[in-house]
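Heads up, the chain below is alone and in the form predicted alone; it's given as structure tokens.
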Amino acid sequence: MSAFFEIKNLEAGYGNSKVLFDVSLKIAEGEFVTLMGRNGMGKSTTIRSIMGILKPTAGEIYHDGTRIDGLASHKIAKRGIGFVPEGRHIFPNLSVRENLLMAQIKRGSANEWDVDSVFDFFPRLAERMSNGGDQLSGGEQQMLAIGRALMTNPYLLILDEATEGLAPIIRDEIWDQLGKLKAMGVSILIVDKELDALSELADHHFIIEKGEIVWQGDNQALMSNPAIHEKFLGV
């Protein structure tokens, strides 16, 4: 499969502190790809650079053949890259429905996501549609953050720490729904520590260590190599 999203030789940091060194990765259309590594190794910095939150100091980022590094975050979203940030960042004073509607991007294609389809996808949100964002549990807030990203009708969905801090039953529910998104053909790039859950869904893994991609391979290669887990993932 050819890449429809690609990072080439990305470098980025904060002030005089360089965090990313020559990071490259590819995602093919419909692929479920992970970015893994210990805390502080550059995962979130990579995601922030992709989404235009942090300006890279070198390298290039392409979506569907068009270079997107340097674009504002809202323009990246309009290109079809949906983002579920670490910490969720939902609007506490807006209702669930309002949180969804404010993110909607219509693309004029069949089977687009709208409020009703998000409620069908996450029935818990339908039950809380009039509740404020600050009246939801952590799991419900994460569902809302995913639903909000789906309202942009993304071709690529990026999730940073998708299930961190959630109860096991909620994590399982979110993994099930991410599996359904993969089956729908949505390309996914995910940062998470749940190796067992990721191994059920992922097509390809990238491991980052001290700002560099130190290993990449398919799911079978990763799961059959416990030395890699121990060396780079701490598991």
Contents of the next structure:
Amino acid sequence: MSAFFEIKNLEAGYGNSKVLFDVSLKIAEGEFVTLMGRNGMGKSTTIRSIMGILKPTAGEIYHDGTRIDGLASHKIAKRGIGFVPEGRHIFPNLSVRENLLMAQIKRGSANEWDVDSVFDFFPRLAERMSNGGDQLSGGEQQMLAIGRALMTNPYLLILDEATEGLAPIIRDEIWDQLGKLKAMGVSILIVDKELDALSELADHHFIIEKGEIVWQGDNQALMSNPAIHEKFLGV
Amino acid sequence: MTLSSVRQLVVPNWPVLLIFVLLALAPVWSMYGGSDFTIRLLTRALILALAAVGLNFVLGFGGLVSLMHASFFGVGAYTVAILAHHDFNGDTLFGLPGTSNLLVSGPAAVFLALVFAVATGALVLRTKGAYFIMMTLALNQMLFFFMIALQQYGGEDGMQIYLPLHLSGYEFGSDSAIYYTVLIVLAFFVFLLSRLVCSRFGNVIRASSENEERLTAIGISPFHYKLVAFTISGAVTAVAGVLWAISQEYVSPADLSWIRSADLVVIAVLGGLVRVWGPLVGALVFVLAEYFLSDITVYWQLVFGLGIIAVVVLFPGGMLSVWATIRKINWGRAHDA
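Moving on from the form predicted alone, kindly provide the form predicted together with the partner chain as a structure.
The next block holds the full complex; its first chain is the one shown before.
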């Protein structure tokens, strides 16, 4: 498969503190890719750099053949890169429905996401459609954050710590839904620590250590190599 | 206290209809026992309410504490007054004749306010928090001192509007006519902004008050939305300035001093920020308290200030949340007992 999203030798940091030294990764259309690593290794910094929230100091990011590093954050999202940030970040002063409606980007293709299809995908949200964002449970907020990203009809969905802090039963529900998104052909880049769940869904894995991609491979290569788990993931 | 919990404490929208009906009956009541002064007092309250409704669009929904809305108010009032002044003198302004016709000077005032809001908004909306407040305050005072220095239009003394302002020949004639005009304009903008707040545009403005970074992550540039909101807000406040010039037949730099800006913030907070019509309640309380308290004591501002503090501390949703808060306290006591 050819890459429709690619990062080449990305470097980034905060002020004088450099966090990413050499991050390169590729995602093919419809692929489910993970970015794993221990805390503080640069996973979220990579995601923030992709989304234009943090300006890279070196390297290149391409989407569909177009260089996107240096673009304003909202322009990157408009290109079709949906983002579910760590901590959910839904808007507490808007209702569930308003949170979704506000995010809608129509791309003129068939089977686009709209409020009804998001409610079909997450029936719990339909039950809470008039509730304020701050009246939802953590799991419901995560569903809303994913639903809101889907409303932008993304070609690539990026999730940062999508299941962190959620009850196991809710986590399972989120994983099930991500599996359905994969089956629909949505490309996904996910940062998470749940190796078991990721191994069932992911096509390809990247492991980041001290700001560099130190290992990459397919699912079989990762699962058949416990030394990698121990060395880089602390599992 | 979260925003949702504040929202739950605030009365629903339907009482605004009752308030408008009661306000519509006020001139009738004044005919049978009240006085013209009551109508003039209410007119003043409704104009300040409209100015604060404009401000509240960015303050209550966008989280932007602007201290320059008096300048929009002043642009509205002064544009009408200056054009009427040239009409009275029979001379021109930049080669154009003056006019007392509000169908010309009114739109001109709103247009100038729109231009002023876009120009200043493009500058101040790049800042946040205390910097935004200070920038708006500085811009407000720049215009204030400019008008004081402008001796041609009365300088510090302000200027009287000598010719009757009219709508292509129709003169208002009475305090009641001006009052109803103000009431209709206020009702129109409350309705319009209520619709706008519930639209996708309004949702973006409300969301921007929470976290702008989150908006960019879903493809929305908050700056452009905020600039449009700021411009609409300034234009609505300028319309209040136009009405002020009609009702007072006099404009003064005091109308665009930062104290007026602060009054508008107080009116919005006092009434309640989470409803478009909250400032209407705030303005009625503000103007009536100003009138009655100043009759009782020369230290009325001290008493009024304590009242504002009490409202902010006890009723986070402003006057609109008084009833629901008291009910909630009583409900809690009943269940404790």
